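As a starting point, one isolated chain is supplied in structure tokens, in the form predicted on its own.
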Amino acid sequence: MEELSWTGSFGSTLIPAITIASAVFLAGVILQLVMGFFAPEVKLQANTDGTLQSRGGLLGQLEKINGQVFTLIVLLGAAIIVVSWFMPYGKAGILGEIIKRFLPVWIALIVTFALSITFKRKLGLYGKLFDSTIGMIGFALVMFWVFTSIFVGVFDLIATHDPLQQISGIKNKTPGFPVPDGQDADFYPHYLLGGDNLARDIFSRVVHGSVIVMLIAPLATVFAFMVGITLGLPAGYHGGKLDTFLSFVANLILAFPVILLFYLLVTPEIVATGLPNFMGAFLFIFPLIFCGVLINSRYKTQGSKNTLYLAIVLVPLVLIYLMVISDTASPLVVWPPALDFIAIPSGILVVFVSVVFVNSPTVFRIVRGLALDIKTRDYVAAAQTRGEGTWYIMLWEILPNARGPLIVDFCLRIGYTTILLGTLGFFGLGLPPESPDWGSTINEGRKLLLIYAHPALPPAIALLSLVLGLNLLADGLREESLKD
């Protein structure tokens, strides 16, 4: 079977096309920024529907000029992933081959859009978030991984190979390159983005990635979040001794590296004292605390429906924490080995342990803040008069008030644990060795990045574009944010 070639039948047409349209947009938008420094100050009208008037003047036709190239680009993008579905295998090349693997995550993305634009009038920020273009680059790059990532790990798709299979004659070959005849019949032809040093294929093995991604990096920064939200609110809103101590401890962990702490918690001798099961133990508790508070602050006046909605959402989160928390490998057992359905490896639960350690006191330091701020406003002072509970003013009148910097900071901290995955990824710490996710892959392909650069590239663009999605969403939500 012959090599393929990156873009094959599209190499004279749609790609240089889409290439121009793009390079003239990067233009207009640098453009666009550099006359925004330069151009007085403009204060939008408002529409009826709650959308902004288009600005006037010259940055106003570059602006729309932008947009129309956008849209341009967009529907050049459509073109290849349409053409390409309908060619057959091997001309549509490297690029059409991969676009063919991602077609569900494609009608997910299609669907998710059509369905949010029609109805955003009705999905209060997130449905704003579609009038900004920004916010929506940022939700389409999010979006694609995390399809990705579901199509890859629930449903076994888009992959072409095993990532941890081994195939002879494919060591370091370059993209496109045909699966020697007789080997792995079953699997795909060809190895899209080659092979990597131990032969195993480089599109798979970033594919996969982005599970091992989108399991911790967003679960971890829940988990975080709760933690410090669960204690920032009653430090900012009571202050005092507990305020201090708490504010202390915070700093604690802040002043210490946090690439020394993962060391130490990822040592052999630091494992085998179970102490990263510990940790877990007491930040994993957290969840349970904030759920359980937060029901009973609404609904403690009506006995049987509070009792009813404890039951429902603790019994089954108290099941899942004893079985998250029990590892028979460790000093920490607490349910019967036979009925632990939860098991998660000791690299996984060190990293995601740290993340949610590191990440919490910076959280908190946030939820402080606003706290601080929010409980001078009237509405707090109402629900005080009222005789609201301490927890239900926190809860539900001081959290709700809070959402729009705490969505920002969310979206942002994702994209910093991302980051942090891939770092320690790359520094070999805490996953298993043959990992595919994307901080290993890179570190990998970068021992022989001078003699072979394909190896290390697909998974570094892989963290480049949802970090950049990430920020882009976090922009776009700050910036509707703003205009409620």
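Basically, rigid core = biggest C-alpha set you can superpose within 1.5 Å across the two forms. None of these values were measured; they are calculated from a predicted model. Residue numbers count along the first chain shown, from 1. Compared with the form predicted together with the partner chain:
- Leu464 is not among the residues whose C-alpha shifts by 2 Å or more between these two forms once the rigid core is aligned; its shift stays under 2 Å.
- After superposing the rigid core, the Cα of Val29 is displaced by 2 Å or more between these two forms.
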Contents of the next structure:
Amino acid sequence: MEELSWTGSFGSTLIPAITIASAVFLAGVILQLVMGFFAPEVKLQANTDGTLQSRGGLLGQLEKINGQVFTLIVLLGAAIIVVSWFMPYGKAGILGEIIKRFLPVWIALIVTFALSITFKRKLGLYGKLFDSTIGMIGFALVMFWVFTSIFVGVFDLIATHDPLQQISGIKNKTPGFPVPDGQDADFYPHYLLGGDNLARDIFSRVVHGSVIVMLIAPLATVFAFMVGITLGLPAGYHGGKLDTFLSFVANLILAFPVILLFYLLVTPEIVATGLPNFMGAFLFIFPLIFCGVLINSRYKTQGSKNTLYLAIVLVPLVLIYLMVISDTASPLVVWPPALDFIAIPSGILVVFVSVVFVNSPTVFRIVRGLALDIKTRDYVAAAQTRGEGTWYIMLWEILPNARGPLIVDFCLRIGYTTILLGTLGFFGLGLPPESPDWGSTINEGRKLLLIYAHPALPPAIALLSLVLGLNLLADGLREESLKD
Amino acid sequence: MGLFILRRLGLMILTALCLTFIVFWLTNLLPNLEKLAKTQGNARMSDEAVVSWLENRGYGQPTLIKYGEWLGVLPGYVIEGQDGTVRARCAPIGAEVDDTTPAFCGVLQGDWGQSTVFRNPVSEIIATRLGLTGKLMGFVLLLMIPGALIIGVLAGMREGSRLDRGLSTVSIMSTATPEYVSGVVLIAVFATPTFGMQFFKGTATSAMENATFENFLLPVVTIALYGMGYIARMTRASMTEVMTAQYVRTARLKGVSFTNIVMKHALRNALIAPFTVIMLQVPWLLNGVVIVETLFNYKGFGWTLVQAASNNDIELLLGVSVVSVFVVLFTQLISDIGYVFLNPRIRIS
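Mind pulling up the form predicted together with the partner chain next to the form predicted on its own we just looked at?
Full assembly next; the chain just shown is listed first.
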């Protein structure tokens, strides 16, 4: 097998075209910005013949041309994706082959966008997202990685090799290097993004890394929100000594340098004392409290319904809770090991607990601030006059009305959690060193960065695109929710 | 105002005490001490030998008492070991324990202890490392603050304009790029021959003595980029708020030119909020410093933190955490006081 070039047979046609178009577009945008400085502020001009003109003159022309160039870039990009699919293997270059590997993701993305845009008027805030370009770009980036992790983790598509498989002779080889002869017929013949220091396929490791990130980051953020909401609502609503104490503890954790905290919690010696397990036992109980109180405060007056709902929700949750926190390898065994069906690898548990621990105080402060603001509203006073319980007011009056800022912060916080996970991996803490998550791979790659730059770049760009997507999504959501 | 500062100072000291106690407790957990005994004494010590090694050096006392000794409010231990030698916390290693040995020696007396990894007094290490990090931070702030303020003011000047959208996207991108990503990308692009643009050096070790453009720009830019976006967005938010204020509208209706409105009327009021944000950003920069110093092998404060933490160098780690906690708390205090001073509405009431 020959070595693949980056662009294959596109190299002479489509790629130069898209490069030139992008350069023209960028130059145009910069020129437009500079000219916009000096141009008068013109929104709409009424012409004498009764028509409206948005902006005339040189700047207006430039705007029009730039719009057309952008359309051209999008069309060229689409052409590359479509054409590469019909090319035989190896002709489309590394880019084309990577695009082919992601085919299920493209299809899923197109279906999601087509459905969402068709029904966007019926979908509430989610539908409004498709009115903002920034929000759509962010959503596309996020969904790209969500779909990738689903297709890799559940259906085992996309990845070309096993993320741990080593093939001698491809150590630190550049992208597109062919696998030596003597493998099975259906063995993927190239390392698309090259090999790392242990001769593993970088492309497969990056897509497998998305599974770990997508498993931990959103879930850890949900847990941090449960802790923050359960503690922040009473602190903001009641105030007083409880508020002083909880705020003090939250500020205490926030004043800790995050990396020092990670080093203190994640070293093997501390893990051996079972401290992370105890912290997990403490932090994981908050979702139980939250769900229990949520149901109980609503159906307190309807006894049988209340018991039924509580049983349906709490019994499985308690079972899962006990199975999760009980670990035979740690001092915390509260559930018979024979019935323990959920075994979380201790590395993942430690990482999860420390990320939740670092995130919850910030969520607590946000929720507390929102509760302080909303408790002065009329509908809260109305509920108080009706004689509703305090938990009912907090969870069914204040919380739903605080949802806008909380949803936006949720998106931002998943991004921040992803960054934290990467930081942990970057310092080699928590997850095992062979784990394909992005932080660990960046850490692996940076050691030889000055000699071989290619192993560290793909995970870095992957992490960047996901966090950027989440930030753009949050920005789009904020903008659209403010329009109400 | 005086009472306010006093109360904040009291809260600060309480926070610092709690935090150092947590670090002290975590570093003094038994598995950590056993590891310390084995690295300091003999790697193949038996369990009894480990226990007696720890007992002889005062590690066997209750945590609260040890913490008090470290702090300098309780007298240091004097223990006659099972091997017959008398060891005291306050006596230098190898020196005889006699009447001249001081009773108290803790942080309050200025004795920060001895680093077990670097074999130097902790105060000495921290002083030199802080100096190096100070140099780095100085350049970062020099680059970050003007950059962020300019971006924020330009974006917030005309809300919703194309300039605003462009610059806002740039600042979102910069907040979405953690230091270890931008650092790796910058090194790969500008410090390796991969892309044919090898202008800078990928390590900053030589910058410790002699910082030049070539070896210091990449670490400084890496830290500044991540913090810049956030400050720029805060500046933009505060600028747009000011631009819609009544007095700006009055000025516009009077016919004051746009440049004059921005420079003379809006700018000063718009810069109050970013000041707080900049001060609160300093603790976040500390995180970036640790990552960047590790990545660029610049042996400053963050690098020391990683070394101390990964080798469980208890006294150095405590010193490092005391310093970083004080940095965090002091910047909070300064931002509170500064906010009051800058904002006449609060100052007068």
